[in-house]
Structure formats: structure tokens, C-alpha cells
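This document starts with one chain, in the form predicted alone, laid out as C-alpha cells.
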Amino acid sequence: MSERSDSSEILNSLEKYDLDISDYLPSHSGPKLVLNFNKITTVSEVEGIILKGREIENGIIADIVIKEGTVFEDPIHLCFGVNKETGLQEIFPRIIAEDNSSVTLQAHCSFPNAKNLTHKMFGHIYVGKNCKFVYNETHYHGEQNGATVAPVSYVYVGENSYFENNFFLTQGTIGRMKIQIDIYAFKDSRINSNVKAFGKNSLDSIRVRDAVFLEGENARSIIKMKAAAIGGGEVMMFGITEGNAANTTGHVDCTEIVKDRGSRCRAIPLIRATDESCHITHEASLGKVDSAQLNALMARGLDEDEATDLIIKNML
């Protein structure tokens, strides 16, 4: 079987998120790395961006370096997937953005056939001074609730840098997922972290711990977490912000919709300040869909389930 056919099913799942599959193919000239289980099927670099991978028994150790002063407009494309039904995949990404660089990483993790599959990730991201770094990660876990996924990330954001994290798991089934991300923000840095997840049945369980530690003066952050649980699904969101330096500002915003008997949504905001000049806030809302929106859509001919689905999809 060719490397292309090995990865085709994984790559095709990109279309569920309106991502262009051609960006991940060998013919595309941009920077990219495609992994199927523990085999690198595609890798390419461009000037100013280093992409290296070392295959290990159950996955890969990946090193990505954005060289000092590199400003790259198009995304770096990463695809880590498994098309098998069972097994264990382990990913160890180490990412460095050197000073005065600007880049976007588009990562996609796909397990379209998962029945009893485990994916673990332990990653580090180091962002230098005066950088702009955007990390987009989308997941697809198939339709059989057969994935167990546990990514852990530690992010360090340097002085006067902007870091944006976007994590989406809204298509297909979740299975069991536990996410942990710790972001350490230093002087004059800005953090924007967004998580969206959709639990659709009683076998879907997702827990997210999204934490920002404002360690440098004038650092600012916002965490936005949006989720829905229907059909017995479970979602738990921990949003953590600590102000540990002068004039830091942070906010945690969590919105969750719950529908159907047995479904569960929980939000746990935790905020902490260690300096009197900090301003750290939180807001959380859980419950049914907005009745005004629901009635407006039903007045236009949708039934209650169709209207609810549309509202949830719009939120996510």
C-alpha cells in the first residue's frame, strides 16, 4: 500500500472542517508534516521554518523551529492521525518560535475508524519576544465513540508577544477526551484561548483544563470555552486564570448548553490574584438553549430538535 493511500482516509476527514486537503499533499509547496500512526508520509520545509520528525514505536517526536525574524503568511500544516481501529499513538511535539517571528500552525488530529484507540500527546511551545503565534487544532474521532484522547501542552509566551490557541472538536463523536493546556504569559504578552466541544451521546465525555498564568507585568488574557451536551453526553470545563504580576488582566468566559435526560455540563472557573493591581474576572452560563432564539426558529417552520441543533451549531 502506498504512503498516499495510507493517509487518504485521514486527510479526507479534513473536509469536515472545510480545510483544503491539497494543503497537506506532497504536491503542495508549503511547510507541512503528515503522520499516519508512526510513519511520516509527507514532510516539507521552507526557508526560515525547520520541520523534523523522528519515528518512534508508537508515534513521533516532532521538532518545529520558526527562525528569528521569519514572517510566514500561509499556515504550517500538521496532520497527526491513525486509520486503524485499535492501538496507541504517542506524539511529542517541541515547537520554538524565535524572536520577531510570525506564524500560524494548522494542526489536525483524525482517527476516523477508532473503536478502541488511544492517542496521547505531550507538547511544549516556546514563543520568543515580539512574536505572533496562532495555533489552530481540530479533531475528528470518527463516528463510533472509540477514541480515548489525552493531549497535554505547556506554552511559554515571551515579552510583547501574542499567542492564540483554538481547539475545536465539534464533528463526529468525542469518545473520551481529557485536555490540559497550561500557558505562561510574560511581560506585555497577550493570550487568546478558545475551546469548542460537542458531546452527542452517553459515550461522549470531554474534560478540558485551560489555564493561563499571567507571570509578567501588563500581561493580558481571555479564555473562551463553549460546549454542548446532548443525548446523555458529558462536558466539564475548567477555566483557570492567575494574575501573578502587576497590572495583569484576565477573563474566563464559559458557555454551555445541555439537552436531553442524562446529559451533563459543568463549568468550574478558578481565578486568583497575587497583586492588588490585577484585574481577573470570570463569567459562566449553563442550561437550555435561549427560548427567544428557539421560538423565532420554530416560528419559521423548524421543529424543536432542528431549531436546537441549529442554535448549537451556530454557537460552536
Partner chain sequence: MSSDVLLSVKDISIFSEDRQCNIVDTISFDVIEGSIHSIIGPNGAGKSTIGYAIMGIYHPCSGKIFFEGENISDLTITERAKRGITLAWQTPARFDGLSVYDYIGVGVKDKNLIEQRVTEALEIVNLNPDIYLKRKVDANLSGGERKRIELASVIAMRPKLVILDEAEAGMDLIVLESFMDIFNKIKELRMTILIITHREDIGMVSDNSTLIWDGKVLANGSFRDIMVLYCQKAGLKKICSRTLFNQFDESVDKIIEEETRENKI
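Please give the other form, namely the form predicted together with the partner chain, since only the form predicted alone has been shown so far.
Excluded here are partners and other molecules; the one chain stands alone.
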């Protein structure tokens, strides 16, 4: 298969998430780092942003530095595509956002033909003081439940900075997925972490561990995890928040919908406070689709399956 058709297949999977393909094309002038399996095909830097990729045995090391004071509106694109059926891809991103910078990183992990494909990521993100850093990671694992995906990220968020994490895996099948993200929040920082996942059959299994450690005073966080498991899929979510400094506030919210025999959802909110001025809360709801919502849609003529699909599609 040619390079061109390779990349178009990967790009097409973006459309399922309403992301604009044109932002990702090589001709687009924005900062980007594009991989085809373990080869770097495009690196383009812009002023204030350093992007360096180095190929290693089964993957790459990606170094990204956003220089002090850089404010960049368009997203920086990282495209980790594999359109082989089998193989191993290991990515080591090391990202530094210097003080007073403001950026959005859009990572797109697409494995449209995965049959026995493993993608691992081991990432570190260091966010300085007074920054705004949005990290979006959007996955597409094809339709054959053939991916094993295990991203691990450690994020350090400096004083008075805002960090947002949006992890979405709602299109196509999941395969086997294990996500771990640990976020350390320092003084006056704010964290907003959102995870959405949709398991569609018995070969889909997802485990998410989303943890925020509020280490500096006045740090605040919200973790929102939403998942649906249908057709025998399995979803397990750990939402962890620890308040380890004065006046920290954190909330964990897990919502999971289960439908059909054999589907399983589990949510384990784990909250801990080591200072009496912390305020850490959690909320979890698991189960079938809310009957009031179902009734409302059925009273307009949808049948139960149509109503369930609409509710899940919009929730995720």
C-alpha cells in the first residue's frame, strides 16, 4: 500500500470525531509530528515550539518544548498512525511547556486495520507556571477489536496553571486498552480531566486509571469519566483524587451505562485527604440507561434500542 493511501485512511478516522482533516494534512502549516508506524514522516516546527523526533527500535522518542511566553491558538498535532495489522509501536513523548505559555496538543492515535497490534506510550508532560495546556488524545482502533493499547502519562502542572486532559475512545472498537494518567497539581493550579470510552462487544475491554494528586495549596481538580459497555463489552474506571495540601478541592464523577447480557461496568472512585481543609468528593452512577430518559424518548416514538443509542451517543 502506498504512503498516500496509508495516511488518508488514518486521517479519515479523524472525521468520525468531527475533527477537521485539513488541519492534519502535510500541507497545513501548523506545528506537527506525524508518524507512519515507527517512521517519522513529517515534522514541522513553528516559532516558539520545538518538535524533535528520534526513531528507536520499535517506535520513537518525541521531544516537544513550548518556549516561555508562547501563546499558540491552533493545535499542535501529533499523529501516531499505524495502518498495519500487526506490530508494536512504542512512543515516548517528553513535553515541556515553559512558563506563561498557552497551547493545545491534539494527539491522534489511529490503528484502522489493527488485528494484533500493540501501541504503548510512556509520556511525561511538564507544565510551568501560569500556563494553559490542553491535551486532547483521540483514538480510533479499527473495527476488529485487534488493538492492545497502553498509554501511561505523568503530568506535572505548575503554579497557577490550567491543565485539561480530554481522552476519547468512542468510535470503532476498543480491543484491549489500559490507560493510566497521573497528574500532580501544584499551588493554585486547576485540573480538568475527561475520559470517554465505549465498549461495544465482548472483545472490548478497557481499564482507565485517572488520578490527580493535589500537591499544592488551593489546587483544584475535576475528573469526569464517562463510559458505556454494550454487547458484552467491559469497562473499568478508577478515578483517584488525593488532597495533600491546604484548601485543595477535588471531585471525581464516574457515569457508566451498561446494556446487554455480559456487559460489565465498574467504577472505583478513590478519594483521600491528608489535610483538614481539603474538600474532595465523588459521585458514581452505574447501570442501565436512566428510565426517565428512556421513557421521554420512547414517548416521542423511538423504540428502546434507538433511545438507548441516542442517549449513549450524546453522553459520550
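The structure presented is a predicted model; accordingly, all values stated were derived computationally and were not measured. Residue numbers count along the first chain shown, from 1. Heads up, when I say rigid core I mean the largest set of C-alphas that superpose within 1.5 Å between the two forms.
- Core-based alignment between the two forms gives a C-alpha movement of 2.5 Å at residue 299.
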